[in-house]
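Listed next as structure tokens is one chain, alone, in the form predicted alone.
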Amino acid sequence: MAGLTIKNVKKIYDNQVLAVAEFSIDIADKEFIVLVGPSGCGKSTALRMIAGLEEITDGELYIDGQYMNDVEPKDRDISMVFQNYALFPHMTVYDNIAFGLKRRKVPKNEIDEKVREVAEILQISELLQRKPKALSGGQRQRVAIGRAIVRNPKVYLMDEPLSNLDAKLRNQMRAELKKLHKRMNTTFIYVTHDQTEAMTLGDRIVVMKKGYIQQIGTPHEVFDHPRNLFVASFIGTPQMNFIDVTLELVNGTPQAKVMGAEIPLEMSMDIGLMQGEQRKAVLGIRPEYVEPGTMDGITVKIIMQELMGSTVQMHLVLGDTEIIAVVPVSDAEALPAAGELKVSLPADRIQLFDPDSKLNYEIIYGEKEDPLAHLQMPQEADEA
């Protein structure tokens, strides 16, 4: 069992391509951390540096308080699960799981005990004498996970382990991984491009783009208090609605104006303006929080409705901006299918972003300190 400390770690390849920049985080013992972001954001490279499969260009890595930069992968007491399973095709499931223990010359009776225990945990006991070609994708992934956990290492690293599975199996394996983490009671670091996996699995999420950390927080913090426009757009399905607005104080009350309509903001929201001043901003609100069919509010035009099971996604147009409202089916039945209606944007659900820095107003004008303020991110790293 171990915590990790990663201080200002960088990865610059020989061709001077910056893959990871100033990556810093303290990971507690037994914590489940998820690195998430689009392809090429540096999440897998960061994981491989922790594993020792990539050399750290600069910065420091500590596992259980020990400096690890120059320690060989085999001596770091970590196990890694890869996207492509990496099973030995000529070996049985039993031998694949036992492989690492055999290399460490663990006694045969101890190997047998551990392999069968892990197989029972992962519900693959009946597969131990099969070879990988006779297994389904989900079964192969369980074997790969079994091979990783059988050694009981200090840290488990997982690089997009569910990406080759179909949607139903991914949902099932997500739940299994969550149970496994609780049962193993150790540190997990998990890489994915799927924000749903990140939100459901992680104790904390590290959102990355173009080598830079964009935000570190709990799923709740990242969803309801995104640090910048990129995080706001990347986390959440459907993504957050964005509306260009003009901010001003009306009789001392902060307001956002769009298409001649005034959207009241929370009285406590500091928008950094004096009476009579105006400023452009981007208003963000999650589709789940848009309230259509109100008596007053903003007039929008209905484009279409999509039935998503228990909810309906209403595609609406405000001026030249398309927004989405997610409403229960029972509520949608009382709304028109075409034409116009009014929507309300609850003040306590609104986020404001600066169109230049892309930062949330909570960061710019709030009392909360920005833990990433020291990073000199290139402008495009923050763009939505």
The other form holds:
Amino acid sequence: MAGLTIKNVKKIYDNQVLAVAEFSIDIADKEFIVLVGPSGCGKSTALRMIAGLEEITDGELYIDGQYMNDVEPKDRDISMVFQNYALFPHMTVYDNIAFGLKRRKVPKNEIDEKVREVAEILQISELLQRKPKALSGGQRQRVAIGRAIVRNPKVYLMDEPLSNLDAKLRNQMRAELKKLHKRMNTTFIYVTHDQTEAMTLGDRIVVMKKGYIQQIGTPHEVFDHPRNLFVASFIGTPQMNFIDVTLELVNGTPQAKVMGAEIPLEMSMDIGLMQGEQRKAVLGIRPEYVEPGTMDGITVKIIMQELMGSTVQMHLVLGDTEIIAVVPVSDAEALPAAGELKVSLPADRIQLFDPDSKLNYEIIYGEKEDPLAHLQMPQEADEA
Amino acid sequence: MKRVNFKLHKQAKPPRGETSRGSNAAARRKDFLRSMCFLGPSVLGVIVFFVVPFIVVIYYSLVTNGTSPSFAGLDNFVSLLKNGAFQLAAGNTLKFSAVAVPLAVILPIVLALMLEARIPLKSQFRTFFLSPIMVPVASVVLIWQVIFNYNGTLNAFLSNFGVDKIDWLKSDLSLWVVTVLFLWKNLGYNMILFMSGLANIPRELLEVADVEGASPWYSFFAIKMRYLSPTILFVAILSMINSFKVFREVYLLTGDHPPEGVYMLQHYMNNMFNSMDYQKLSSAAIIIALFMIVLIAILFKVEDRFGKDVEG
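Would you mind giving the form predicted in complex with its partner chain, to go alongside the form predicted alone above?
The complete assembly is shown below, putting the previous chain first.
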């Protein structure tokens, strides 16, 4: 039960590879933080630095207000769950769970009590005498989680704990992890490359790319107000539609033009243009917000429809840009299966991005200050 | 989609009834013949160079000497075991193995652990320990002779500290000299085996141990050693066989009839060969082989208990 303060933490490996650049975040007590990003974004390295398994090249780490940079992993009062479970193959489930307590010389009867309690919580009581070899993937993961929670540490660190499970089990375990967090009432720091896990589990999400933090925010903020193009494309499936547009003011009203069509934007939106000026921008809109089959709007061509169950993904072409619209099956039945169609893009759902800096217009022209303004990723690193 | 799957399935494994039993047997025979084409040369080699000589050795050990050999039962073995030279050679070899084999296992583990840690000049150290493998023994023996000679380097060096001259190869210490030679030659190879063994230990297990508060000693004995046990077994067997065969170095250092302290089984066998005493030679070979088989079986059993959960 503790908050963490991470200040400008950096990791540069011996071979001069930059793994994490300027990682800073204040994590509140009992918060569930998810670090998410594509592979090689530095999320695991960041977690491992918190655990003490990786040396911190620069910066400061505080757990519960205490400076932790040079503290041994075992003295940080953390526990960690690994992707491949990391169970000791020669020990029974019982001994695996009891491992940390035994190493800390906790009295035997106390160990026994705690192990059985944890086994009860994770529903693995009947497996206690088995060895890891005789367990399924899901059971092994439960044991690994059991080993982590039995000591009741201040912070739980989880490195892609569900990645080795099949889809169905993953969903189930995800829900259980969420319950577990409520029950343990402790700080969780969770690493994943799966944006669904990030969205569903995190109180706050840290989106990373190539060692740089791209955005820190609640799932809602990250989804609806992505700080830049990368976050916008990484969070959400199917990914956000991006359309190259030209911005201008028409009678004082901001508008986006594409292929001769005009897309009205919100009246209040500040796009930093004077009357008569034009600027190129990237318009982003989530597939869920695209409204096909409206009376007026932009004409698009239908490529195909994919039935996803309760929704239909419509693949459309606007000019030379392919966009996707997600509509409920009931609505899709009323729409043509081929040919042309009109779609409208609700003004209040539209995000605009600058093609050069990749930043959201909300950041560039909005009133809120960008908390990550000082942290500009070098252009060449971005493109490499 | 289903259809395609079905077709693939059909190709891979014909359902019963479609092919008759007869053609199945024919296919198997063809398979056997084909595999024999590949295996044949090796099988032939093994038979000619290992199986037949071994049978010949057994034959020689069971018959009397002379032009018209007759069945001798275990007489050859009895006389061999009573033979003073054999007793000396066997005793020396056992003594040598008892010292050299544990050292040939423990020291490389220590070296491998050392080289695994982040230390400066790591690759230089590795090359240093590996170089003896590449050097032909015969060419280095000269240097060893210079070092261990009565008027050699080591004595000269020790005299600086007021130590009296020792005739290394003729003293009680001669077995130690041979041990040093043996280790010098074998450490590097064993070390490489242990390094690869260490590299195969799942990193996460050691990290979990770290996070959960295990001491370095615990991590070493309870985790690393367990994962190293197959390598330890292999290195121990290899070293044991090598230690039984230690000869080349001593032979090159001291010739046919070395000082008593370093008269090894291989010397004995070599001399028996030279004096055409095939009976003693064969009996000795069989006794050594049996001894090795028993030792290796014990080692396998121990390793089986210790390492069974960590393998595959």
